[in-house]
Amino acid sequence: MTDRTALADAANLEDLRELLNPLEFMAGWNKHEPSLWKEPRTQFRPFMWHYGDAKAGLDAAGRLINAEQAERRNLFMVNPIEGNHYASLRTLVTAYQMILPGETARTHRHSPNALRLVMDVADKCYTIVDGIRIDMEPGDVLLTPGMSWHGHGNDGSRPGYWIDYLDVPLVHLLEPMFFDLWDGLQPVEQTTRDHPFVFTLASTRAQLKDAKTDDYGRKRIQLDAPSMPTTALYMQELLAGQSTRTLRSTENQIISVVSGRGTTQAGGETFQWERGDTIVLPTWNAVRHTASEDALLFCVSDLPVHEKLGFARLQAED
C-alpha cells in the first residue's frame, strides 16, 4: 500500500518525485520533454520512390516467390525516420503491388479501408470486391472499403500493376484491427465497371474539363468516395509550366503521378518526378507542385480525420 502520509509530507520536490515515480505519475513541471508546441511538428519526412525501381523489384520478386507465400506481392514506401519499419506516413501507407498472368491473390478482409491505383494491366486483370467483379484498366481509382471482401486476378497475358493506399497506420494508432481471410477467391456475383467503388481515367478527365482553378492555384477534383471516411481523394491538373501556390496543410498526403513530368518542392527539397512515382508529404510541410509537362496527380489525404476532429488548417506561404 501506497503511504500516503509520506507522500502529503515529502520534504522536496526530489523526495516527491522518488515516491510518485513507483505510482507511475510523471509530474507535469518535470516532463521529459514538452507536450504542445507552437504549431505542428513530425517526424516522418518528405520522400520519394520511383516507379521504374519498384517495377524492376517486382518483377524479380515475380521470379522469387508467389502470390500465396507473399499473400499479396508488393513493395511498401517506408519512410526513411529512426525506428519505422511500415508506414509511409503517420496515418496512411502505400504500396507498389503486382500480379503475375494466371495468379490469383486470395480473398481478404480487413478494418483499414484500402484503394488502389492501377498503372499498367494486360485485360482481364481484375478485382473482386464484395462478389462484385470490375476488370481493371489503367488510371483507374479502385475503392476497398473497410471489412469489404476483396481479392484480385489477372486472366491476361502481362503482368499487372498498381498502387496501393491504406489508413493501416491510423488504425494502429486507435487499434481497432480486424482481419480474416477467405479460402481462395470470393465468387463473383456481378460483373461492371459502372460502380461507386471504380473512378475510370476517362470520367476524371471529363470532370476536370469544366473544374475551375481554386484559389490556391489548383484545378482539382474530388471522387466523390463516403465509403472512405479517413480519405480525401483529389486528381489535380497541372499544364506545363504551371505551378501551385506553396501550401502548408495539417493533413497527410500521398502524391502519386498518373501522368506528366515535374517537380514538387517540400520541406526544402525538390523531388523531380514523372508517371507512376509517388511523394508522400507529412503534415505542415512547405509544398509546391510545378509541372514541366502536362501532369495529372492523385493525391489520398488524411483531410477528412482532420476536419471532423476540427484540426484542418491551410495556409499559403506565397
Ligand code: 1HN
Contents of the next structure:
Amino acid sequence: MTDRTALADAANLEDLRELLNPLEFMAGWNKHEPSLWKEPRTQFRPFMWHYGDAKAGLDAAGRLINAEQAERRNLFMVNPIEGNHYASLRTLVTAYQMILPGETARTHRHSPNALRLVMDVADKCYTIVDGIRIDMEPGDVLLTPGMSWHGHGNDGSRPGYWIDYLDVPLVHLLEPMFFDLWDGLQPVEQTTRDHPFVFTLASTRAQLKDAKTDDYGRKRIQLDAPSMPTTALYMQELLAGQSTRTLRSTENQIISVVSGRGTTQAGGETFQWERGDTIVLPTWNAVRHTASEDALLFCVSDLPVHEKLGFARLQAED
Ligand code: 1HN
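Instead of the form predicted on its own shown above, give the structure for the form predicted together with the named molecule, please.
Next comes the full complex, this chain leading.
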C-alpha cells in the first residue's frame, strides 16, 4: 500500500518525484520533452524509390523465391529513419510486387485497406477480390478494401509488376489488426472489369480532359472510392513545363509516376522521377512538382483521416 501520508507530506519536489516514481506517475513539470509544438514535425523523410531498381530486385527474387514461400513477392519502401523497419510514412506503407507466369499469390484478408497501381503486366494477370476476378491492365488502380478476400494470379507468359499501398502503419498505431488466410486461391464467381474496385487508365484520362485546375494549381481527379475510408486517391496531370504551386499539407502522401518525367522539390531535396518511381511526402513538407515531359501522377493520401478528425490543413507557400 502506498504511504499516502508520506506522499502528501513530501518535503520538496525531489522527494515528491521519488515517491511518485514507483506509482508510475510522471509529473508534468518533469517532462523530458515537450508534448506540444507549434506546427507539424515528423521524423519521416521525403524519399524516392526507382521502379527500375525494384524491377531488377524483383527479377532476382523471382529466381530465388517462389510466391508460395514469399506469400507476396514484394519489396517494401521503408522510410530511412532511425528505428523504422517497415513504414513508408506514419500511416502508410507501399511496396513493389511481382508475380511470375504460372504463379498464384494465395487469398487472404486483413483489416488494413489495400490498393494497387498496375505497372507492367501482359494479359492474364488478375486479382480475385471477394470472388470477382479482375484482369489487370497497366495504369489500373485496383481496390481491396479492409477485410475483402484477395489473391492474385498470373496465367500469362510474362511477369506482372505493380505497386501496393496499404494503411498497415495506421492499423499498427490504432491496433485493430485482423488477418485470415484462405486455403489457396478463392474460386472465381464472376469475371469483370466493370466494378467500383477498378479505375482504368482510359477512364482516368477521359475524366481528366474535363477537369479544372484548382486554386492550388492542381489539375487532378479524385477516384471515387467510398470503400476506402482512410485514403484519398488522385490522378494528377502535369504537362511538360508546368509546375504545381508549393503546398504544405497535414496529409501524408505517396506519389507514383504513371507516365512522364519531372522533378519534385520537398524538404530541401529535389527528386528526379520517371515512370514507376515512387515518392513519399510526409506531413507538412513544402512540396512542388514540375514536369519536364507530360506526366500523370497517382497520389495516395491519408487526408480522409485528417479530415474526419478535424486535423486537415493545407496552405500554399507561394
Ligand atoms: C498484401 O496483402 C498484399 O495482397 C501486398 O498483394 C502487400 C503489404 C502488407 C500487408 C499486406 C497483397 C501487402 C499486403
